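Here we start with a single chain on its own, the form predicted on its own, put down as structure tokens.
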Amino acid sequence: MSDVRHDPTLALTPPMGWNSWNALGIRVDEAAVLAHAELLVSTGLAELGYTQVIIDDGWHDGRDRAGRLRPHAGRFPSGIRALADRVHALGLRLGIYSCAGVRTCAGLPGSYGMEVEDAATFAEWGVDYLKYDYCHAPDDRDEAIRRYTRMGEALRRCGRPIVYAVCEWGSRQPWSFPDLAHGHSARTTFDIIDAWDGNLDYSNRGASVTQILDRQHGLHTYAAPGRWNDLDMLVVGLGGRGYIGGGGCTDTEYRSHFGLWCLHAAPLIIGCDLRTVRPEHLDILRWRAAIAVDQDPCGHQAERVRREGRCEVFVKALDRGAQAVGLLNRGERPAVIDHKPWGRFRVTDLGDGADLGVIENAVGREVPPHGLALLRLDPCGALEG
């Protein structure tokens, strides 16, 4: 069998696509997943690189006789295998869930046990994504360790490559051991909620985004093509509805956390309900010029290099020498905002295209409260400009 984790066309930028949880829940069903695998194409965001179409926790609803998964009968009628064929046929792919825990989050069967079986049944099925969680499992970090090593391993074995999501939450540093487990990504965080600050202590109650962003810091150094830090999903469209809480982020506010998200080279999987999602909200999901910056080949994520109050500067190392550098308002009010790079560069910002001319070790902006100006950075010659 070949070796998943070093496959070269294996996750070697960051995962993009649309999981069910935030929107659905347990209501997840197979017409809802197949209206997103649709909608993925037909609203572009396939052709930008969304093409992971993730059903989550609640498909299943226990084992049959023989040990294996079986889908929920009322809710996939078709099977998975059915539904994987379809998915396949828009030229996406069909990730699914389960759980290093004697049960998933929901209360499911997990693979517990049976990580060999599960993971020769999800190859079968034609899955392409295993987002695998860690619900009903003890808090001991080398257990933690083995039961991810174990999936990682039957995934390897299974006979086709599938992306591997190690979904611990960050308690136990999970970003240090996916090349142990074989994992594509870890989860550096618990659950995201639809809020841009927290007003809970963070906890597995649930983060808001600006508590997510503060988690990142120092990770930089684990992340590189193949192995990725994963924020948790895009609340981008919620709008405060679906399955979890938070009231809401603005309409700026969902911008800045798109924006973050692609500096940090995080996996984008959106998380709400295409159907019903506002044109302006699909428009952020749509940012072409700020995917290019997560999806980005080098494969760095940023590193915040400057805090002063409420303001935040964050670069990414890009291909070609070029940078990206978000500024960051956390603030209440307008604030300009600058970074000082060394040397001459171009300067684009691409919230609107905007060519800034060439700048010589300076460059700042004016950004609006929680907004976030991003900015490419292009090295040019000493005559240029």
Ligand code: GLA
The other form holds:
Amino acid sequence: MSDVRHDPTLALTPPMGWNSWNALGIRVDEAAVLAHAELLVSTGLAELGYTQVIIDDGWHDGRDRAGRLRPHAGRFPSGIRALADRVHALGLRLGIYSCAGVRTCAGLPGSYGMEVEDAATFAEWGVDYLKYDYCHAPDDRDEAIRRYTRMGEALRRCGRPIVYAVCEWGSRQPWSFPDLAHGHSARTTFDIIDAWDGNLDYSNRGASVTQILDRQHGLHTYAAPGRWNDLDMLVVGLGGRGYIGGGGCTDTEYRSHFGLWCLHAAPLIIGCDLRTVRPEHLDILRWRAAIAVDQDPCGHQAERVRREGRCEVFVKALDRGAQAVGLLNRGERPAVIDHKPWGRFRVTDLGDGADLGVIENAVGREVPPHGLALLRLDPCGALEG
Ligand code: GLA
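Can I get the form predicted together with alpha-D-galactopyranose as well, since the one above is the form predicted on its own?
Okay, now the whole complex, with that chain kicking things off.
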């Protein structure tokens, strides 16, 4: 029996940051990582909570003679330790990627059998976050639990607090792994692509925004501070130009995607290239009121409480009896969507901050095609009314 305990305190609210994969794939290099760290600060994103700068697959090219993972000499000439120092000097944290298989998804050496050594290396380099994938590993759920737990324990023992992101794509119900294998989040689906919809073949290992959304139904009971369902990285701002597939989303769809991820208390990990992002997409990523919904201290994930035709209602319980309500129109025409909460509430539209007054037992909004109305409902006590 292990003496190591799951430590939720490293991620009491969903992790936020930037990850290299969606925009850069295996072409990631230290200049791009550093540029993104600087941009997180200069655009105000860091101040909003986006503090993890995560290098995904492609950062290394093997192991050295001592068996230590070796950063790719051409793309990471300064090494990870020096990069971590520079990222830390900006007040940010550095994340890295490895895999529970013998190789990563890009075919580079994984951490299987080297968990303790690799956790020690990451700690020595000053790494603060590990995304841990599941390519080149057996399908079996019990074996996945063993492998994730082995790295989870190694991280807990490595002498440095490291946030642990489990990434086996939902195939083995990781949300119910015991203690989430010491993880702080677990991916629930295959990789996101930059598309709203599109009847994609899920077995093809790519999922659109709404396919990922549909796969969250029923998972809200598993989310809690320190153990989040990960809906995968944001595609906001990719504009069809990313490393991942998909032809892009409209601005309305990007905004709905962002609001839905916030309702689901998902990790908010930016995936676009911030060096070329359009200002209107940056504004979506800086949607402060939605981020507050995501980061609510109670840590509840929204539940879809109604689905009628192409209209859906999501409710996320917030601190102090408040609720965040998402009215989603998946149809092709504007639709009036209503929600019937029990009681009297003051309603704020989190899209523009408008005070919509006090409602009793019902609130409705007209929502454009593929749009999301995000509302905050604060209870009005009997004494007030
Ligand atoms: C898997 C993960 C992605 C990304 C790639 C890297 O597909 O799900 O998020 O990390 O591997 O190869």
